[in-house]
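In the block that follows, a single chain appears as structure tokens, in the form predicted alone.
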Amino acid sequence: MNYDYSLSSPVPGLRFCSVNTEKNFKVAVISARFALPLTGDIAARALLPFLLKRTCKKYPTLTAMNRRLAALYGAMLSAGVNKIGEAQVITFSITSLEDRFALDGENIASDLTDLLLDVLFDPNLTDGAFAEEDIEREKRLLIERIESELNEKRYYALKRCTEIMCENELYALDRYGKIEDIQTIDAARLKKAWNEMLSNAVVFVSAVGSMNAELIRCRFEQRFDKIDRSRINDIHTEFITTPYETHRVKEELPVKQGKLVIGYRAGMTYADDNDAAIKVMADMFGGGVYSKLFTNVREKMSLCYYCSAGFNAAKGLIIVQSGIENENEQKAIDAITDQLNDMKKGNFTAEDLDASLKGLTNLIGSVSDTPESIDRWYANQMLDSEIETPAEYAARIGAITREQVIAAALMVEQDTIYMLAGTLTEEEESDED
């Protein structure tokens, strides 16, 4: 199902997107995202959402905040940090019951908006500063979050491959910053990061549901009208069409299963440069159970426990991830390379292409299944010049031809091969997943 959306720019550097879901869901979502370049004090900005979401001036304790959320029909307030290309994106989102289910005609969306704005604009400050004990708690939790991700070896291998591949690009930087930078965060740095977020970020606010979108837009406009937005960051992602040089790196850790990650440049010069054709090509290469990597490298050749390819249009990368035995490293590399060469030669059938087109269009169609996924769909385009609905993108995908897939494959060049070799024997236990 495709939902109508509207887009406006009530203040400089802010886009407001409302999606009317025609009363098909029981919950509504309101979110605000702040995009800043992956430069400057990344660590302090990464700490902000986790600190801000806990309390605010109006609800200065965790207990008071939880009581307010409970009163709003069990609303959920979440926050996080991610990357879109070479931008650090700070996200705040609040979800609760649709207005039409409220008792006594309550305007839940209005109250949700006010609470989200209180969190963003009126934090719990003492003498103009964040409390030291709150800062220290969030620093510890953020470091633990980073360490837990690195302990998941599949993620660790992916991260190391992209760091090596993009070592001279901002994309190599972690969305949370460095642990040593987090450890030195103080109240002054956090206050500066908060001001920077409100003043300089590219902002995307979305409202998904059947609520009064105009009311929400006006509330955000009123708050931002009080902020100096004259120096909004220019966010630009560097696209490398061909590798400067090829890398091959091997590291060892005490795990049982080896992790092979191969990074490719997709030949893109900007985010929507041939993106639909590359998406289909990458999906046929390693996106589903019908793909070449799954049917050949994993199933027929039994060279790996898993083998898949993912496409990052915001940076122009295709990344292959595989879990293998150490001794199968070169065999797996050769087999993966052969499958890509087959794509370049057009060694695939009409049925292969059709399976991919159907699989992708079904996946895109599922975006409309929940308000949360609808919210993410539009927010992921916050830095794009044009916004595309799921139906519009599915139509572009469905129109991709065999010739376009081959042309896209011919643009792909190998950049980095990263192997995380395991040192544990079969008898030794591993803490990996």
Contents of the next structure:
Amino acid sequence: MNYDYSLSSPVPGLRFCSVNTEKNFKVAVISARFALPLTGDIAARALLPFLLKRTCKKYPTLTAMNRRLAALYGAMLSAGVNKIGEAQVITFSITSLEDRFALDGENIASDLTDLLLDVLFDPNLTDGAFAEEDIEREKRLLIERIESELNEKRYYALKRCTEIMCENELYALDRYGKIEDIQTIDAARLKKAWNEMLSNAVVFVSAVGSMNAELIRCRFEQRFDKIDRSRINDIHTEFITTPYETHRVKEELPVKQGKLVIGYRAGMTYADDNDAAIKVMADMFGGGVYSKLFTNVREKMSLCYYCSAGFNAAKGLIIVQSGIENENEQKAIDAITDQLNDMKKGNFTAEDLDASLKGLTNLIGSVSDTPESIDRWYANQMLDSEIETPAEYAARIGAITREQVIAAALMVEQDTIYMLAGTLTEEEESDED
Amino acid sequence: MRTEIYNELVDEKYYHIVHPTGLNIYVMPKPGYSGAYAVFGTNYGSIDTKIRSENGETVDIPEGTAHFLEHKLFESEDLDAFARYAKTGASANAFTSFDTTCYLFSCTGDFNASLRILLDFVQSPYFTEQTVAKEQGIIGQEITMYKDVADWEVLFNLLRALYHKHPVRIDIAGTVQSIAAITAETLYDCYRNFYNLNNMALAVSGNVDIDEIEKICDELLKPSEPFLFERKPFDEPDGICRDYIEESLSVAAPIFSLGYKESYGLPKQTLKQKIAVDILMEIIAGSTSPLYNELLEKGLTNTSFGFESFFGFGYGASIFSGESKDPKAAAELIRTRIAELKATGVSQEDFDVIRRKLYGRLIMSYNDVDDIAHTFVNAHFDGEGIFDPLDVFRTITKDDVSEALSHMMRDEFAALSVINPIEQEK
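May I ask for the structure of the form predicted in complex with the partner chain now, the form predicted alone having been displayed?
Below, the chain from earlier opens the complete complex, with every other chain and molecule after it.
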């Protein structure tokens, strides 16, 4: 079903988006996102959501807070930090049971709105400051979170490639900031970051479910009443169409499988510039199982288990990832380059294009089947001036032609080849079994 | 025969069809949804390492065969299944677990056309020595990839510490060496044994028409011999193999997994036992528990900490895992607090809080079409209905949870698996 959304701006720089899903779902989502430029005290702002979500004045201990969520039928309060282009986005989100399933007639959505607002506006402060022990605990947790990114080699290699590729752009900065900047965070910096989040961020609040959205909107409006919202940050992302220089970097880790990552510039000059054509092109190149990378590099050449291309429209990047044997590095690079050149030359059939158009419109269609994906769909557009529904985007995708795909492919320029080579061979690991 | 089952609490209904071919079909229509999801699964996974040959003998098959077969079933003499799905726009996949192999797709377009592809390719094996050889390279890379994943290794090492013989201790995909022994003939033999419609289930949820589905099934399902594969109990001793196992990998900090080997008397737990254990694990280590917070405050775990009741045919383990600078101290604290809880017993207040939490989560689980379809298949292979847990939640008491605790998490059956960081230059 295509749900309508309703958008309003009750507070300067804040948009409230609600989607009434009627009685189709068991689950409802309420979320608030705060976007700030990827400059300044990134580390303190990254720590903030994790610290805030753990307690509030009303539920001052971890256990009290978690018991409250459990009592509200296992509602899940999550917090996180990500990047949309060169913006740092702090997310608070609550997923919960729809009101009509409450056993004792409670208004779950209303109770959770109050809880979320308490988390944002009424933290557990002692003499106006965040408690030292809470700060120290969250610093440890955040640093361990960053360090353990090493454990996921696929993600780690992707991140290293992006850092190297964008070394002269803000985008290279970690969404959580630098570890040395986290280590020195104190109560004063956190208080400042908290004020900055509430006063200067671009804010997007979303309510997806059958709840009374008007009530949620009013409560957010009331709480923001006391906040000075006269200076909202401008957020701008730099787009590079032609690489300054091409990098080829090799790093090593004691692992068995190598990870190859190739970063390309998609030729965009602003967010969403020609995004539908690039999306289709990237999908034909390395999206689904019908893509050139899957059918050739995996299926025909048996070089890998995965080889895929992802498109980041907010920064204008296309990134190819594959897990391979070290010795196949050049072979894989050549094969991937050949497939991209085929896209540029138009060496694909009408069926290939049709497979991507169908595959993508199918995926976009399924956005409206979970409240969580509806919430993410609109929130991902929080920095766009115009909001687009899944159906509108699917219509733009469906209209992309062969010529537009070729034109999009011709704009793509290779920037960085990153290889995370494994230093462990099969023989060295034969102590087990 | 088609039966309609309605549940008032979640306000959902589904149809159960026992098809003349022997296949059990479950369909939960979701008229307000855009898309639909289908799973076609067989009760055959990595723990099934023996088959009955055509002359009735029991024969060992190479480790990783179920998974290999899953990869190869997508291929056919002309167009492979992925290429056929490309024409409908459905997003298709498959996976192999310890005790099931499932083929699935999701789509918002022409559901019926995609269902036809699913039913057809799963019933049409086509294996040749060439295509088998080609797959050995791809799966070889899949196996190698998992060897670098600490969360995966820590679990399988734990299972090898807990189990002497039960095949739950072997890797689902096998090893590069074991899959080298797989031939087209092995795949055909396994297919004949396990891909009998009596041994399978089809589940669908989403914006679909039950009559259309039944019509397509009538047309495409091929009659199969009245044969139901039955797992034989594994000859596994009560005790564990060893209480500690470690490996070094490229990780930032040590990863641990503490597991208690469980036995339930029967090869499989009852639904009530499963739910009692879920409640118990939450009481012990969930985010509302003192232990969870103690581990966090003492710096012994971080947000990666989690737990799992891990069970299947003839195996079961209660597992606590996460990242820790001091895995032995973390494990020690968990063991101590569990021993204390065994002495003091479960409190009514804790039980009430957790029952409400898990009740909410259970209702929420009837939301997403993929979750619903997979729950149908798993419930079918366990001899349960998808709404049965709702009844259990209504009647379960604190005493059921105490009863579970009294014979579970026995300290002498615990093992600790640790992945240490490889010493490396930064």
